[in-house]
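Here you get one chain, nothing else, as structure tokens; it is the form predicted alone.
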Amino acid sequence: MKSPGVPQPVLEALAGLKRDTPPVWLMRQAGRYLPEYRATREKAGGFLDLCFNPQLAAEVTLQPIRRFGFDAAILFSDILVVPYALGQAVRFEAGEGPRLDPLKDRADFFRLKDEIDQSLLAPVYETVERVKEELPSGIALLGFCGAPWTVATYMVAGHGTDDQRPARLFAYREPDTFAILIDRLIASSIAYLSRQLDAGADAVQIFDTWAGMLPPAEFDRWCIDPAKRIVAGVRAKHPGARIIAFPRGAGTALKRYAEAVRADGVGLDWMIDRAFARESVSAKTAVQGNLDPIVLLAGGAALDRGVDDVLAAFAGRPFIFNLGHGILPETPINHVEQMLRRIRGG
């Protein structure tokens, strides 16, 4: 049962408050490492069927909260529901990940809808409402979207690639056409995140998984500027919105990104130098991260050292403990429990 006035540690961190014991949640915390998730996924059928089934999507969103007591639940969905709502065919093939009908030329771009079809995304908003109703007091509900650059890489290639070459080539060869796609994704992301906040999300995160693929000028154009515009657009509709931006692989561009985007929290990957990150992000802005998912997989003394190093690096500032990317499906549950005991001193 919810109790009015119970503090939410994640939201406090995003408001600039410091805690001796930081709040913690994990990217992809609802997923294949949990047996209860695998059972629910089998019941749902296909992956998109699960994303668009509010009852089952709410169930898997809540599963890691029941098991681990994380300080935030993150909406179970996928970044590719946005291209789906723009009219691009999206499917998930077992063992191969997402598949889309690739955008090969200018004509393919202009077959997309001008704006997202919100009716197709209505089940996502219903999931938010259901989770919000069932979530215990003190636990934040996070919505999310993929950043325009990352979403565009899948839309252009039709699948994930190691170096995002198809999207990079398209952006170099036809920058004006690529800019039209990015602009459409910016507008779609603002609309999508705003509706999640309307439905009850407490904060939202922008995932730019493939930001690290771009050189500086292109990083500024295709990662920083879109994120900045999304943050401003969401705040224009929701002035008090709390927003986390996660530019994976930003490296030395992190300072430039944090100063320009002006999110309430900045997510850090596991590759960043922590001292550099601490100096690059304003002390008033929360940082989130950045334990290596492989060290969580390893467990044991290495995991204890990894947790201690992260805690020491970001002590004395607003901080949310997380991984530097999503939890790996083969991660043992007892390693997550070990991590939480180390963070919380249990």
The other form holds:
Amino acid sequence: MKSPGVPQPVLEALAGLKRDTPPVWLMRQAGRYLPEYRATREKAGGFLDLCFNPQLAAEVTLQPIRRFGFDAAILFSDILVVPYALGQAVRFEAGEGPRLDPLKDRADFFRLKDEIDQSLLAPVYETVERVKEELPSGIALLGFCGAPWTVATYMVAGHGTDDQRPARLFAYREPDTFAILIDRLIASSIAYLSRQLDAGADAVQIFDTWAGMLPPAEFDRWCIDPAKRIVAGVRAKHPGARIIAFPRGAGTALKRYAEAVRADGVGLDWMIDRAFARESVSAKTAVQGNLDPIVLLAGGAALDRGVDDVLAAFAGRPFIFNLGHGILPETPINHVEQMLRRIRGG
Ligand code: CP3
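Just the form predicted alone so far, so send over the form predicted in complex with coproporphyrinogen III.
Below is the entire complex, every chain and molecule, led by the chain shown above.
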């Protein structure tokens, strides 16, 4: 399926090029809204078994490409494979989301490995290789990791929380210990993303899903500084690596984040004021986003209007169409098709 020289619109946007019709992919595009995903998931057994089965993980990575022809495939895995590779127990229980043995005190932190055990992550890199082999050459393959703050919120709490209270409390009470954890996650993320790039990922995204929960000083320390160091660290090993950073909920701190982190693309959530985002991110840097996932669920005239508003807001600059967060499992497939027709015309 390879034909060298075919342009990859997502990589072009990350290189600063604009197009009239932007490239498009969706966060969580491989997932439960697809019947073919649900069937493969059933075959795999547990969710982590699916993440660590290169053949099936490659299959679900490619499913949304075959069905919709998105401009990027995103590696099928999860951000919590990094804590797993640091020696923390991670489980996914049906209908309950992730469960980890929580890090309650200093002693728990010091039981973690100093570095990720790359042998545990070898199946993820094999997935990247397999997908790369099968992906049509105009379609970009994206790797990813969770940002240190977001990953730490799950490591400390042991599960998802509405307000990330356990991690925030820990960071206030024991900032030095928390900083050690964040430093370890920075080094782990650099090593993990570098191996994904070695295996054939064309670009990588850093997901900071819980960035929006921190006051300014903590946002700078636990979100901006780590993302900046990951971007610099990955580029030191892979000069020219294309990186997208997604600080969900950054609000007015988006400007500081974009200026400091210097990613090639900045992911926008659906809440941000689009005019503010346009002014806050340099016109040479791509923006990615930011349709409300609930508008995609709603469909109809609201969806058409929602797509048009996003397109109008980011016309004339490097832009990658996406949602403002992951696609919801209840989303009807024909709404995704409607969205694509609206973006691409026809
Ligand atoms: O298609 C893709 O985007 C690639 C795969 C991907 C998954 N998770 C698969 C997944 C990616 C990029 C992620 C990232 C991820 N994982 C994040 C950051 C982005 C975000 O959505 O906020 C976070 C916070 C996680 C942690 C996580 N994984 C949670 C909280 C949950 C449970 C919630 C849920 O949606 O069920 C997961 C499980 C998960 N990760 C599923 C998928 C497809 C659903 C599990 C299943 O199939 O049963």
